[in-house]
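Next up is one chain by itself, shown in structure tokens, the form predicted on its own.
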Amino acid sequence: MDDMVQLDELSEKEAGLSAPEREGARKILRALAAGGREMAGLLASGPLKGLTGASGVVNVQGEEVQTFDEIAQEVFTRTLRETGAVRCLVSEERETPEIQNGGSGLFHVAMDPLDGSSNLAISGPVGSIFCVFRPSAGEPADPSAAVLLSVPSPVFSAYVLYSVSTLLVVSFGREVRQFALDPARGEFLPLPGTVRFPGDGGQIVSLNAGNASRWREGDQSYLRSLSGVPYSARYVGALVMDFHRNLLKGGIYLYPGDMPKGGSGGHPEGKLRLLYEAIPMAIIARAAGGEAVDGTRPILDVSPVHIHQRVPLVVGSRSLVEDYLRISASPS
């Protein structure tokens, strides 16, 4: 493996893509690099602007908008359009698909345009989250189960990391890469090697324990199983960067179903959303060695139904992933 692939090198070593597949997965990674530069600018000037506020909207999700969710989803938009290449996009900002390039490009792109946005009210770090995929032979006129029946076959997920530098993390499923931008030269440049979960699975636990009361009792005694063991809690409450840094140091994520409490609230069928957080932070742990889990079973596994579908997650390294499997399993 070379220890440095460019960006524009990525798409050309996946043998299981045609010229044309290749090509159009190039471009698609040049807007997400696109997009990322110009909201790292944009975040950046935020706070000057009295941008990292709620808009007073609520989304589909039943979730408050913060204003950089809409520069976000107007931004990336935009920067999948101009490459031709997307026939559907899919977006937590958006009920429904949004058919790009009269319905000819060659992949459909589901997305978070910004993760963790509630954090930029304390300057926190965000993240977006990509997965594409390659859309299924002879599929219905219907663009939200078109993109379904495409889930099956990913082509490659990447999310962009905003903090102290802005990361573009991608994987087309064999290895993880990591581009780091530029700012003098606005571009997003290697990084050495490949990004691996450490060898001896991580000692960091990332969890909301407020909610442990709500959660079912499986889930409950893994947090109980924790008690007396040398471990570092740590949670953001950014998928992006709770992710990347157990990818980096070695760790465990956990976000299970919320049961209701008192006959309601709660997401009993958790709150990620499977199509564009779940699967692309899988497809990229098991790329490193991780796995990530519905609770029971591969997030790869699942079947969507539904293009804002929701799942619980936990994802992380495989060791302590299937430390959890085995003591939810038997609840005590």
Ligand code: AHG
The other form holds:
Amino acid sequence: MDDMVQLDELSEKEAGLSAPEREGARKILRALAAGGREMAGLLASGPLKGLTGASGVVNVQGEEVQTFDEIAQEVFTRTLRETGAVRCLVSEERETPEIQNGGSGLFHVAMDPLDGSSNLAISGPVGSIFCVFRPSAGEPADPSAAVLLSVPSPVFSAYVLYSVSTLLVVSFGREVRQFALDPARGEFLPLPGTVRFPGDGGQIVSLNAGNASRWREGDQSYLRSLSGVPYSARYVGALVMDFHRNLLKGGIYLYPGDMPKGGSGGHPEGKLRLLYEAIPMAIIARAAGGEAVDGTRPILDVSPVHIHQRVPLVVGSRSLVEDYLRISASPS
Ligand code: AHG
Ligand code: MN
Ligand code: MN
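Could the form predicted in complex with the ligand be given as well, to go with the form predicted on its own?
And the full complex, kicking off with our chain again.
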């Protein structure tokens, strides 16, 4: 196994890609690195520029847009467009896909440009999440329908974590590689080896227990079952950070559906988005020996019907996800 693979070399290792696809994937990875570097710099000076507050704008999900959500949207839309390799770009921050390069690009891309944005106000960790799909043959003219048809054919997924250091994590589905931003050189450099969930599954459980009374019985039963086992609760409230910690240390992340209480709030279908949160993390989790489910089925078996579809997400070490499936299926 190559210990150090440069970002530019990653797509070369993928036998299932045509030569133009390898080149397109390489360009997209460069665009994610360039956007990630730019965002890391902007985020670092955010408090000094008064950029961490709310914008007063409400996005298509009905949530208030943070200033950085829109900045990240613009940064990655630009760096991706410049590759010439993107056909349709789906984003959490845009209701409809953006057609790039007149629709001539090789791939569709879905992104959450800024994940965990409620952490901005406290200088907490945030991230960016991406999934690249191969368009199917004879796709429909409607961009949303075209993207949905391509979802069963992912090419690679990636996230950028902006924290104590800035990391880029990438998987084409076979293995997971990490790159760290060298702030002096402005480049993402490889970290040695590949990343896998620890063999013992680990002990970390990440969930928003404040929602538990509004979860389905199976999810509540799983939470109760934890009182008998040694575990550590850790929750940052940014999927990228919570997932990344559990990937390295071993653990499970849950965001189940939660019912409205008192006629308001709630995410009965789950809060996280299938195309640009759950699927990319599921691809990385599987490639690292883990699993991701929607409560009963693998996330990668869910057929999307809407580009902004939400889904319950349980993701992490395989043995912990299997425990979750067993316990939540027969609540006691
Ligand atoms: P986003 O900032 O892109 O809307 O995503 C926030 C998501 C996810 O990152 C995080 O795990 C989850 O929302 C946290 O939700 P709660 O604050 O409801 O726990
Ligand atoms: Mn998000
Ligand atoms: Mn977001």
